[in-house]
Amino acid sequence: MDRASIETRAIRVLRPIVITVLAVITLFPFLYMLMLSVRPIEDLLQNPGRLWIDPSEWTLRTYREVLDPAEDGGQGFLRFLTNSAIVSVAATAFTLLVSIPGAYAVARLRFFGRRQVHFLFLAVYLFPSILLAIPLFVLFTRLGLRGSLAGLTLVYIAQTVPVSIYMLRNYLTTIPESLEEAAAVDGYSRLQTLRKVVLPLAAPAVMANALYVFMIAWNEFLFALLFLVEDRADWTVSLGLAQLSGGIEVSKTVLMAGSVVLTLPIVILFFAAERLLTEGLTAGADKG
């Protein structure tokens, strides 16, 4: 038997026990937080060992003890998703808004400094976020803005779209520019050539672009903190998961139930357009 064949039949032994060890250290994390969260606290106190509970055994009080609002003893999460659902779908919005022509023009048009400007929309990364926390919390004081949703939306939108521009404009310069080409010879202007031509092409670095956004603006915490930690009204969902794990009183089981809660929507939204999102990441990979 040649090596070439050794090799095959290997990989095609050790290929299915990779993925299921791999599946196995990637979903029982997730696994084990589900499980808490429906678990009794009498039952946890009483046998904190056990993995495994009987569907009979499950309760939902701690999902009602998390979502029910404060006035109601319960942590107000459901407010908190309200807010973080604004803020992220309104951060998605315009950043796409401003990202996509922004990378058009960086791939297609020709202007002095071309071929660099891209790379400088990434030297916003070279300064850590606690770095531009404080001279944009004396800003946003200035100007009234601290404490809204709308002055966080801001933030979000000023650090997602420099590397926005940057993945976009990976993706369209794989777009060839004869189909452009041939879009102005039937009369399209740049503009329509861009929605009508280029957009349905870069649908899915598009939805890529707009699922990483989207997940930043879910998941922050830092900024979240200083500018709505005044206001428990606008908290997100991130902030009202760090006054969970930090209170004494409240239970390891609320806390892991709001924890699914802060998780879930990700996981829906990330399965939901997994194609896309692939195709996205991958794409124009080989240029740029």
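Residue numbers count along the first chain shown, from 1. Owing to the predicted nature of the structure, the values given are computational and were not obtained by experimental measurement. C-alpha atoms forming the largest set that superposes within 1.5 Å between two forms make up the rigid core. First, how it differs from the form predicted together with the partner chain.
Taking the rigid core as fixed, one finds a CA shift for Val18 of 2 Å or more between the two forms.
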Second form
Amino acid sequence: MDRASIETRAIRVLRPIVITVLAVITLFPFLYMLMLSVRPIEDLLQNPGRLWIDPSEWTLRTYREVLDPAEDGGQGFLRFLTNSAIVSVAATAFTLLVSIPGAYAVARLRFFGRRQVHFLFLAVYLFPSILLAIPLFVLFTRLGLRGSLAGLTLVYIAQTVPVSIYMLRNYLTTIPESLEEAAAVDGYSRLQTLRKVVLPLAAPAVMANALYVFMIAWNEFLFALLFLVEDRADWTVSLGLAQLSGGIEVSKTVLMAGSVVLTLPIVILFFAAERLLTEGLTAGADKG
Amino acid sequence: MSGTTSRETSPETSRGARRQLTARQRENRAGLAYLSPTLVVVLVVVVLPILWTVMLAFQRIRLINLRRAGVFGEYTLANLETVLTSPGFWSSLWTTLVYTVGSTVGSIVLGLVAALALRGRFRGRTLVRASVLLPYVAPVVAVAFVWNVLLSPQFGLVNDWGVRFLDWDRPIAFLSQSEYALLTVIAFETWRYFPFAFLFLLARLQAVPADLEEAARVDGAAPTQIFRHILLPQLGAVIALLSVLRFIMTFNKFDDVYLLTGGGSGTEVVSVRVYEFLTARFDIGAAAAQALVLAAGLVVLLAIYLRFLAPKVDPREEE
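Switch over from the form predicted on its own to the form predicted together with the partner chain, please.
After this comes the whole thing, all chains and molecules, with the earlier chain placed first.
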């Protein structure tokens, strides 16, 4: 047998194994999280290696403890969910509002400094967010914005606008310019063209972008930790969960219930729009 | 913008100039106007804070005397000295480098394996491709805690199975024993970010013309040869880009290490140190100086990379 057919056979055996391993390592931690969240804590302590327990033993006590408001002896995650939702939706809306015209300008319009804009955006990523965190911490303390959801939203907008512009620009450049010229002939102003011609065509990219920004804002931890930690009423879910783990009397199963509460919205969004997202993120990457 | 002012100051030429420049100038203005919200946000929340960090790094500022802090404070090198001579500075820089290189290489290699394995057709491909992305999209706090629980010596599944099936003498404290902690953190980072590499590599692989591979196969090339001589050259640019992106992002990373180990057991990366200076000692000046050292380190490493190691790409070919 020659090398080619030996290798082909080896791959035929190896490939399903690799695929299985990949599926297991990516899915298992999430399934395990779900399983633990409904397991009674005594059962976990007695038998940590057990993967599955009978549905009749499942308990929703953990979820009640996580979601109930603090006055009722719970952890108040409903409040945190509301905070996270407000911040993420606001950050998404404002980021799009800022980045759509920005992306259009970078994609279409020739203006002074267009080529230099990229460097500005690169700077956002070159500097660690912990470096930005220090002056923003100081600034927000002075302005009284620290401890406010508005301040946090502002930081998220600044963090996501550059990626957002980059992704949208890649998409906008694929829209034929002749369509806009036609609109101009019909007497549309530039803003009208953007709103009535370009935006509908770019809808899938805008959607993907919105989801992406939403996920970043929902998942963010460092700035929430630095700015909001002092007042429990302001916590986002990520921060609430991190603080929960510090509590001594909180059991691991409750922690996992909190993790499920934090993860579920993202997973649902992701599976609902998976195609849109993956194509949006890598648009232009296949051009090499 | 200079054209605008000159037009207003010389009314004589204005009419002729307007007719000539209008389209171009209006485009220029519209471009800047459309981009201005972005520029304002980035300027206020990114550029100015960076400049301010530089100033803070050279002033003696603690949270208590914050009110006095201003542009005209007293400048000093004391912070830099504090940072450079503080115990554990060099080792944390080294830890950061090991962590970054390990995670970058790990995530790209695993991402490449995943892209190659999930490229062709098989039953359930859509589902597997989607689930492979989960570690990347899931909130870091949640996944860090799942790993924490899974690896826990008391009630972790891994240790329980390790002792039962793999004959470990005793449970391993993966996140608090210094010989394992850094490796575990790198494994976590690899796991969390290989989907990112996977996405980009898969997109690129799908753009490789199928007849190229087909021709090689007809000629009797083995799969490894096809990979080495046909696929790899096509992937080169994407891999280089991924390396830089992942390197920058991991180098600056804070959440993952902080949540997994809190920076203990030999995993104290520089960003966690900055956080410690800021919140445990309230020493804003030292925190800023430490953050600046981190950024400077990154710039130096990137400069070395771009100067000596980066594949030469003609910028004109990129568009």
